[in-house]
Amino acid sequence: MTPERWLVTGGAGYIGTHIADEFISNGKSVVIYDSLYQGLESRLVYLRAKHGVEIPLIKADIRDYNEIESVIRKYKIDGIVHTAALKAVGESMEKPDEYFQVNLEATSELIEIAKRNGVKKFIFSSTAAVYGSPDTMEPCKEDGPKAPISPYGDSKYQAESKVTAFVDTPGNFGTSLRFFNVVGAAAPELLDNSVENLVPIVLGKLNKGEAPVIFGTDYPTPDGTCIRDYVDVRDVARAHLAAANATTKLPPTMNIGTGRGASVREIIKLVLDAINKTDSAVIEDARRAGDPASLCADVSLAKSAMGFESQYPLEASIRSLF
């Protein structure tokens, strides 16, 4: 038998390696297509050297489809993984026409190209960013209202369809994977380089000997700042794999999370003791515009459908990048 082929776009970026990892220790073959623009080939050399296998990487834009098509013939690719896109929130404010572009047209051109070469098996990689603001501090739920308050979200909320769509035709499978705030790395190499999320930029300030900042401390949260569900990247890898390996349809979309929310403040402390940094001054500043109180994942439905439960403590995962 040979081994089941997937490509994985955007995979020599800080989740996509992940995932790559851990198809490749299932006993999968991965290729990898990423312009480098955020993603890093150092990651790669990682992998290839830890598995002792050659992992193909095609540097391309995800908008050059000719490219992509003659990828997918060329590999023969059985599924694919879909992480690439672009992902800050506030530089889509900026620029949604290209957001779109990236994130909902490539996404949807590469569902027909899927299409028209027989691949089967489509995983995507979403946002919580789909459920935008909630005014409740609820558990988001699949089912639950999408109010996505930046072109970031909502144009991962509308390549949802163009996948649910191609899912839901027979003989294919996959769903969408929203993922709620990713933390953690299996190793040094593959740790995340992004400037968006908040322990990447909590341990900046603090490598420049700046102290972290506290956006917002009047919330109706117990400490008063926002509440997260902070989901090891090793999990999410893992939530990609169940997903892969799944013979019984899934539902369209799947929340990737914990369950369990952790404050701003708590992920300070919980940085600073790791680094014994524990006298380290914290500032207090005001609240940014569209921060919701609470974004936290109902986790019920990813277990149901496919066993998959996060195993990962938030302190192992703040562990881990050190």
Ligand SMILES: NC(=O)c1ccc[n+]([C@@H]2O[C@H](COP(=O)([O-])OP(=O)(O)OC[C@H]3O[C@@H](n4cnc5c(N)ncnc54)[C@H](O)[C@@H]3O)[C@@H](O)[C@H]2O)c1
Second form
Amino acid sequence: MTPERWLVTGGAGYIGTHIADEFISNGKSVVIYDSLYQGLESRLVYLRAKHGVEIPLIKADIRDYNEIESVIRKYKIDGIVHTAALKAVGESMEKPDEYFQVNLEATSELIEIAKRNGVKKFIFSSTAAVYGSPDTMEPCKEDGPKAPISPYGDSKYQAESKVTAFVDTPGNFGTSLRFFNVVGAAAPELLDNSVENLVPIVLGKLNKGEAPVIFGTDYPTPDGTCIRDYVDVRDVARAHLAAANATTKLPPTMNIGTGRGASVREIIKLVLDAINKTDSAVIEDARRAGDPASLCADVSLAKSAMGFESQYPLEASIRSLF
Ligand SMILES: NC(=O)c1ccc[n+]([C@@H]2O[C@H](COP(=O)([O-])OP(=O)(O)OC[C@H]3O[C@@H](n4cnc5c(N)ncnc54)[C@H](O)[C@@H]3O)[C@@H](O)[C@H]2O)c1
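What would the structure be for the form predicted in complex with this ligand, rather than the form predicted alone?
Complete assembly follows, chain above in first position.
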């Protein structure tokens, strides 16, 4: 039987390469579409050598609709994992139009192209940013309030509704997965090269001999610092495999997290432990606007709908970076 062939947009990126790795390990074939705006070809060189397979890379922009349609036809794509996006929350405030173009319009067009070409499966990378800045400490539920506070979160939230319309059509499959804070790496070659998340930011500071900064130490949390849900990138990849293999209809959106929170102080301590440093100065700064005290996932839906549960403890995710 010919293996199922998946197009992974943004497949040279941090999460996209981990999804490609997981899919290939489980008998699927993948084609990568990435502009290399942030992605790295070296990650695909590593994956090709690891699996001993060809992994085609199409270097093109997701907004080049003729190109993406010809790729889908040429490779007879069965399913699309759509991770390509702009993801810097701060930058999205400065360039909202570009964020809506890449994250919303291109997703909408990609879905139209999928429909025209008989692609039936679509899995979309969404984000906890759709929940915005909740004023409760309760874990976020998929059907709870959504109030994105950045063009990034808003563009993803609006794109979800396009994906929902597609997956609700009889005969189509898929879902939008809302990742919380993604950490870890399956191999040094696949490390996150962006500085959007706390762990790479803390590590970067410590590596330069500088003190990590904590924004806000007076939150109503046990140690006064913000709490987030850190999920291992290998678990995120496993969630995609579970969604791709699901034989029953999936909920249109699912949280992908651990259901456990860790505070900024705890993260700094774990990073220090991992690099065998006993202590480091920290700079305590004022709260940043829009940072909720706690943002954690209610993970019950992904478990009941597709049997997905995270496996990697946070300590292991942080150790995997070294
Ligand atoms: N990293 C996280 O913690 C996190 C959390 C929630 C959601 N997400 C979402 O997961 C997805 C993957 O994120 P990531 O952390 O791997 O980021 P990443 O930047 O490493 O990967 C995104 C990839 O998309 C590519 N890309 C960007 N714009 C493109 C364009 N116009 N055309 C073609 N390719 C383009 C980049 O080159 C990059 O390889 C994104 O959609 C992001 O919004 C990430």
